[in-house]
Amino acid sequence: MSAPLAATEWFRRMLFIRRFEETLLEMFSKGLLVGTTHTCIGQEADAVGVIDHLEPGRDVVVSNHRCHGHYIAFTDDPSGLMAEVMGRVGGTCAGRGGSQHLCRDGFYTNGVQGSIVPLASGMALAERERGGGGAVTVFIGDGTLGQGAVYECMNMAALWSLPLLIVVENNQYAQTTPVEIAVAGSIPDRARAFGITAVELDGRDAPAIHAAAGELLSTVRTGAPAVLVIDTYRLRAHSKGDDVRDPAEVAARERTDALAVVSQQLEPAERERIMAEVESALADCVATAEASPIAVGSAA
């Protein structure tokens, strides 16, 4: 288990998401980006806190379309990412996957829900059976809570004793549907059912995600299956604009996520700092990527 992160590393990590994701946006709006493309914008400490004890090559993380917060966290490749949604050559997985489909050294992204819990499953198996200790996580949103699937995969996850961690990134819409309207009782109830330990949390405590993340996954090692439920919040649209929601509402949240939180905890001096060596560190990443050529076939 990773010891605790520094307010700094925090704002660090996860403003460095943020404003890829937002160049990401500012990119699409101009017919940079090949494909769609949907951002993690407000749900930051998700990947930070729970990734921050994985391990790549020893680990696997199976992501959805809301990806690319969780593969910065895993890889440290935000150039290839990038050179990625750009269709070029030298994106990670040479221009041809896009935002959705990402493989790269024991991480892996589908955009179908609910199916890569089923891929999470049977890469779990396998870490078992090869027995040095690695660990399967999974994540879902809400929406793939209506998945028959999921539920198959937490029996079996159960009865075979699978190092698998399932954290649902509950941000409270599944594309423009409000989580109360879609999902009866407890989210964390219906793991319990299977005898499955499962832990809810406020995705506004980046700390408390961190620590619960570290705790559940040293037990997951040794085949004791779990779920994270993180009470997060999308602070843009579904995709690129396909937002419903009060304005006000999304305003009152970005007030108090994660990363605001964290923001408030550093010296105005500290953030400032920060807050340059990230844009920096992001054009370069820009750079990089544009200075790969363009993919054969690709729509850039």
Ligand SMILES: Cc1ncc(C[n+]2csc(CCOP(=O)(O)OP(=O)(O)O)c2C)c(N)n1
Contents of the next structure:
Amino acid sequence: MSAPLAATEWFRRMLFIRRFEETLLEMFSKGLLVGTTHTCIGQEADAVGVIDHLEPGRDVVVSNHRCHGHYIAFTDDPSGLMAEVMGRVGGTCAGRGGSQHLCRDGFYTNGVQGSIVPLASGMALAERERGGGGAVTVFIGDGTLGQGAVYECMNMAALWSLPLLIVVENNQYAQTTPVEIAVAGSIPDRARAFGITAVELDGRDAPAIHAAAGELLSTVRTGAPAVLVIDTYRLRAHSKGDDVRDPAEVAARERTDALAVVSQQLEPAERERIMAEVESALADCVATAEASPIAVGSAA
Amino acid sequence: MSSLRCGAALNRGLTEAMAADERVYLLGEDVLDPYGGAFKISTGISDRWPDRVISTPISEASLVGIAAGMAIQGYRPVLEIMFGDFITLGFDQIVNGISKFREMYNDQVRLPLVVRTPMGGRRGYGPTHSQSLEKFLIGVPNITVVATSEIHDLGAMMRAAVEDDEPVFLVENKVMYGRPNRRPESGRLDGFSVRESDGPYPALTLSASGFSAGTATIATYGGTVPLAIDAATELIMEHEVFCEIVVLGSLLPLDLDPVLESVERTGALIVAEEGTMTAGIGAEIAARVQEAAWDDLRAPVRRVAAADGIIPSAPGLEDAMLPSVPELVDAALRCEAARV
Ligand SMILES: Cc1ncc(C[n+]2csc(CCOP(=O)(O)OP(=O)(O)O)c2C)c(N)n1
Ligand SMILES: [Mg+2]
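Okay, that is the form predicted alone; can I get the form predicted together with the ligand now?
Below is the entire complex, every chain and molecule, led by the chain shown above.
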């Protein structure tokens, strides 16, 4: 279990993800990118807080369409992701996957809601058999709780003592569907029905995410699957421009999200210094990606 | 000639595969001994390797994905789907996962897994336990679909599937399980000369006229193979009409060469399968053969398949729905009539 992160470190890691995705949205709006993207703007603390306890080579992360934050936190390869979204040969999957189909060093994503939970469970079964103490962490959203495979896997994870952590990022919406009209009852109780330990917390409290994830993962590694429900909020559209929420509701959350909270804890000079460092790292990342040739196929 | 039944031959192959590589795991419903799976193909395996056999809940939609996850992480899972009809529940994992991962992730992963399942009717199990759904699998790029038959070396085929580094869907047949696994001896079987192609999932070509000219080629696979042999035998005995039979092993990728070679000799093609006709495997073979061998064909390709409908339970209704020996004989006689 990793030691708590200093506020400066929270700020640096979350800000990089934030600025990376804001850059993507800018590039989309300028017509520089094609396809789609789903930003985790407002939810960065989930990625940073959980994944700080994970190590490439030992652990596996399986994620969904909203995966950039997870990818950056786990792989330390933002330029590979940038190049992938740009359709460059230097991308994580050489341009074949795009934003929501990533693969690198034990990090996998796929774009069909719910389907990643069985995949992650199989990987956790492999991990259990290998006995290397690794854990598999799978991230899903509140909307994905509508998929039956999630519960098939909770059942098997409990029965088979899988080293599996399911992180539910409840950002209150599935595309445009509010959680109230899609998810009945209590989310953690769904897991508890299978005898799985479940913790729910407020995602604006970044250190709480870190502490809870660390604790859960230490038991997950011994074969006790767990569910971590993080109540959070996405500050931008579902993908690029599809937002039907009340702007006042979004604005209120903008002032209180985990990045805003951490930012307020920093001395202004320190904040400025980190912001400058992040901008320079991001510029490097974009430049590296842009230097990679555009992927082209040969006709079938 | 070995009198091992097909089910036992598959079981032997699976047992050998388990013994050969400790990364091989068996998963499925009711696969534990003493039951050993609904059709006993997994018999004796959990007794020998209790730690590598996992009896699962009834969760096909997830199990196919679980096999994928294990495979990506270096294991070689063999998943038994109790009835082929239930493969539909796993289709998301097949179409959006298993078949995509290697290419979509730019070759960074491999999925050495086997999904094996019995298809086919003629046992009165009714509409949801009798289908031949392999035609849906051949529409999925990047997977291998293998059709076992009673004249294949079933043990070798099973081992090859488990040793394959790519995902293999092994189509078995419920009636086949109880029949003897007959193999050609010195290139002969049931009065036919037999040629077997190379590779892990070979095609067998049968000819009663020493591979000289004939009336038609019957391209078929799986549970329809004994019908084709019966039909070809009847055609010789009662009509002096000689057909070749190509028994396919690999349905995807489709192994077309043996079919084309045979059609070059016979000049006509009948495709026969137990699945429903529309958009079937025969349709794909017909399309490819007319494109590649138009000049060899003297008659339209004929399809013999199940009628487009349900497979009823009552034997008299089921028989009427499924392809039959008389239909094959009739198709061949029409090809004969088209000869000048
Ligand atoms: C099986 C499936 N159905 C529908 C979609 C389209 N889709 C993509 S994201 C999304 C909403 C997902 O909501 P949630 O799980 O809450 O995740 P969030 O987007 O909020 O992070 C939908 C409906 C999909 N990708 N997969
Ligand atoms: Mg959501």
